[in-house]
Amino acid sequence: MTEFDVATAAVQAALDAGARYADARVMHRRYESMTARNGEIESVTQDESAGVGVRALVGSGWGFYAVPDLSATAARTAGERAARIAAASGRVAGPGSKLVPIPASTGSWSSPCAVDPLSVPLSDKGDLLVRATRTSQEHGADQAEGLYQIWDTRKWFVSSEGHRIDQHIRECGAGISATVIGDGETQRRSYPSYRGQYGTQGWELVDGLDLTAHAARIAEEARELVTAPLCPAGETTLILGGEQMALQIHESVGHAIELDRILGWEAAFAGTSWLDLEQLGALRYGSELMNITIDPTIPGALGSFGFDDEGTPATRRDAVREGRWVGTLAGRDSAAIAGLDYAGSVRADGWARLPMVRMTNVGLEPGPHTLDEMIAATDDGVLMDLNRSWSIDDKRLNFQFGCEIGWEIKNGRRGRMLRNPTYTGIGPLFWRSMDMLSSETVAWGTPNCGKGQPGQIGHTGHPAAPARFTGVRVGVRG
């Protein structure tokens, strides 16, 4: 049987059991992953999986089963228990469901990728983390660490209503750090972010980071930022660098408009949303400057696809425009619900996990700025980037920040490092604040998002560029 066969003896088996809709998703992933410290390479991990999971609709209620066997019988027995736990479901009252019509797309979408991340030899890659790491403990980083991920998934997605879809999207980054220890002090400098730099592509990504070339920079700045002046307590204007921005847009913006956590069918990690529907279309979210999109078809970035797990084909969208907000992360039934004519935003982490609402590449539309411009127009303030901590309420609405490094600026120019620093702000009045963005955009990954009981693991995309926003309050602690 191929995979296809066995989705579709999956659906049938569900259709015959009572479902009046139902879809199948047969998943092989595979994963790799390095780690080095001083030198020395720690860990090494390599995993295979493959199984079907099956959702079924029964009356109001959804049923979802996975099994670990690609055989047909196994398909079956999914399908029909699936529609059984939907049968169960229905019986507990509530609205009907209903989902937002898509097109029955067939075809094929895989991930650009020049060199295949797999078939680079281990002892390649091992060198590589071998010598950034190295060199960093050469140039004063008490612990210096590095590592790589690599994810290759094919899936093949069929549904009731005639979906035959397949997608192979390989997924790999990588990145370093210097750790120093101080008096009574501990500093971190990473490259390119805390977590490693992460996109739909090949083996190139990481070679383009040339992670070698910075390990000697992260590890004295680290030791500098030891000695350094706390960053100043107050309120001034503040300067995030894109990498920091990417975080900002994740947890304040991107995690605020998936459209489960709006109905308040979503509670884990961190709690619901503050958005209020009503509000669709009307509320000021932030300055004219902002302009958030959803675009799941950025070549390259890791929120990227070409159907999402419900089918719907990937489509850019507007969350934000010039400053007001318009749109949301949706799935069929959600949508449907909320009376939106959209969905294109589910996924799931594996093939035993059932889809959900998931944030794709959520990002800042370019400003028409630079950096070195926004320092040059501010008299007195802070630019800060990486991020070191996070803490965001379960509305996402109040938060504070923490960053690896940060600047002191004074008349237009960049002086003195400062070391902790801190920010804090209410979401739509922090973006309501941003007079300044730069057109010096990344799509930084974010392979680590967490959502979900029992938890899953989202990759996601945020294109991002420095910003300054004014009023801000700084050096927060405690």
The other form holds:
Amino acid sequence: MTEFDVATAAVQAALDAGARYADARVMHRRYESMTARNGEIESVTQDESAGVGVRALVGSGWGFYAVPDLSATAARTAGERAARIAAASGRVAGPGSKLVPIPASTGSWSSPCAVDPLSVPLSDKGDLLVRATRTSQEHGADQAEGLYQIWDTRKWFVSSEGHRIDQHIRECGAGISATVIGDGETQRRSYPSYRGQYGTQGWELVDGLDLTAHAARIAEEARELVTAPLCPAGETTLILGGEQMALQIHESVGHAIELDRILGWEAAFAGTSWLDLEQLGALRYGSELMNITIDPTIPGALGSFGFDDEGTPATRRDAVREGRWVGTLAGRDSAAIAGLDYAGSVRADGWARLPMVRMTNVGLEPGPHTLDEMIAATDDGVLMDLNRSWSIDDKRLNFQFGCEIGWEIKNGRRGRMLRNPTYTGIGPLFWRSMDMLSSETVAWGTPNCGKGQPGQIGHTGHPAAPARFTGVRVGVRG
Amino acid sequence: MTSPLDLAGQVVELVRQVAGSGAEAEVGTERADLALTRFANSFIHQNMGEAATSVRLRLHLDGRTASGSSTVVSSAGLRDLVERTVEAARHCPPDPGWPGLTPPTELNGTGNWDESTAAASDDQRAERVREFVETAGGLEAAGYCRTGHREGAFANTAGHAVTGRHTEAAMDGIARCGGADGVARLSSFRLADLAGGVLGARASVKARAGVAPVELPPGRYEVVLEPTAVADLLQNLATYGFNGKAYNEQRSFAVPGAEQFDRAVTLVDDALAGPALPFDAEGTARVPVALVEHGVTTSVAHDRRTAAEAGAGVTSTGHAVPGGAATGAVPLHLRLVPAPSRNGLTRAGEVSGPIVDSDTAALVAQVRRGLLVTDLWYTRVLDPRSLVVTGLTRNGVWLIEDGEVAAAVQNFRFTQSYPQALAPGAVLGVGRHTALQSQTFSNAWWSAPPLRLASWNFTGGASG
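Switch from the form predicted alone, shown above, to the form predicted together with the partner chain and output its structure.
Now the complete complex, all chains and molecules, led by this one.
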């Protein structure tokens, strides 16, 4: 019995039990990770997970049931159970559920991969992390850590509308960090990002990072940070590096344009959004430099796929164009309720989880400048980069982000290193103050986006470049 | 159907076959049936169930250690798990810190189990949601009701084999009124303890009392934190402060033997008081562990590895978590011990207003000027050693004047050291009853009374 047969049996069972729509996803995922500390391997783990999740619509009520058993009997039972749960949903029924139409796709999709990351010998991967963390320790890190993660996911999707899609998505990434313990506080520097850099690519991504080449630098910077002056408090011109910009986009744009949040479906947990659908197409989100796209077709970015988990083909669209809000991240049911004619942003983090609206690659199109040009054009300001902490309110308006490192900018030059830099603001006011934007774009991968109940971890991508903002409050402290 | 203990035994036997008698292995298995009914805009919009079986294997072979897990529990799947974990271990460098296996020991019970919760139907959860929505009195309601049961087992090659099971239930919802949200949440190992109607009424009263909030200037305010907010303190103290690995690496504020907290603060990690298996990820029996007694930090949480690293005389406290080599040993069932109850009741009485129970009302009555805070939200650590945290208030803040609620207040952002907020002289009152709260579908449960604190550092208004 093939995986498609299992999914088909589940869908048919749900229909037989009264569902007016059903879909099923068989998923098989292998995950491997390794951590190293101070020149030693700390942990190696290899996980495997396989099962089928079935979604059924009865009347206006949804039901979902998942089992780790890929036999025909278990699949049929799961389909029946999903329909039964959907019927129970009708006890507290809402508006009639509809789905925006999409073509019934059949096909296969695989992410690009030059070097299968699971085929690289563990000893080679271990040597890389050992070498990098040992180098970092030798250059002053009290705790030098390294990490890689690999996900190899196969999905088979079948729907009662005729979808029959299989995908093979390989993702991996790695990073290192150096922590120095000072008097009463700790400082950490990372490369290339807070948790590393990730993409839908093979091991060539990790090879390209050249972790060891940066190990000494981050240790020395962490040690220097311990005695660096604190980031001054006040209002100033702020330049953000590309990695922190990725986080800024993720938190204050990506989540805010999720249609399920806008509709109130996440109100009790993840929160809602300050955006009002009536303003779609008209609202001024940011300055005219602000062009945000939703693009799951970017080769190698972490939020890329061929089809989402409702079978909608990957399509690029605008979210913000010249500062104006024009698009949302949507699923078939949320789009229908909102009166939109597109979906394509629904994913689940495993066979046992309900697909929900998730970011794909939400990124900022590049501008005309370079980071050096932005610094040269700044008389008085602060440059910050690499995220250290992130916090934003439930409407995605008020944020406070901390970075690993900052530098003062005086008279067009980068000056002293600054410790514990933080900045705070209100999303649309902040984005409207963006007055310079760099062309140096990197598609950063975020492998740890939490959302939903039960909690799901999403993989998202964020093309981002350094940018400059005026009149930003920095240096908030307890 | 194979029992979790038999499954664990099969994997131990496979390890002996594949890796020989010299291998040390520990196997954890779990069979979980979990269901969650989620509602928003006053209707059920997501409703799901899952039956999951999982196997975790940690293997120490020829001085090297690796681990793996799988949900594929067929004969071939289990053999694959063992073979690839053995292969991984062979590629790993020596692990001189390997602490060895848990020897055969007795458990402290089998876990809290309620038959009717284990058998809870989709309709029973939907009925509680209906009650919540109805008692919200026309306000928009959102939240979830969940039930589940887990049966777990642990076996190792040292001959230790144990089993346990527990049920769990939780309800968490908000009511929304004119831009204000009010929340009510409660957890138990018994679904019967959760009344959707009571929680819906509570949430709606708070929401109505939160309409038209005034903006107050940032600054330091005396606060009464409801149990929902205190849970966030416990979570961050547990993850960053009482984590044995963080302590060993000097990343924690904890100094055993030092009076780091107010005398009113006693913190005990007590997994077996709520929904939990009676053993940790290394098979160590769970027992109540005091981490702070009357303000004095007494210990931190350890697994076998962090205990060995900590030095002679330190043993595992039963806080091993899967993946602990990287994340450390974390107390996930922390309880702030309440003040003695005068009438012996286990629950505080209901009060109709933004102050939802008599326990919190008694603390509010003592405040001349301060703030009543319902929830702390999106909290992130700015400095792990001093545990300076930033975050926001959520689901209701009110100004207290002369012992009474005077006005609803706009949400604040805060930046505050949590140990400093609980430092000697800083705790002005502790409630007499605790409320158990869960993190969605995780195995962390926080048990907290309300708290009155002398000062909390609000750094800005959240609305701009």
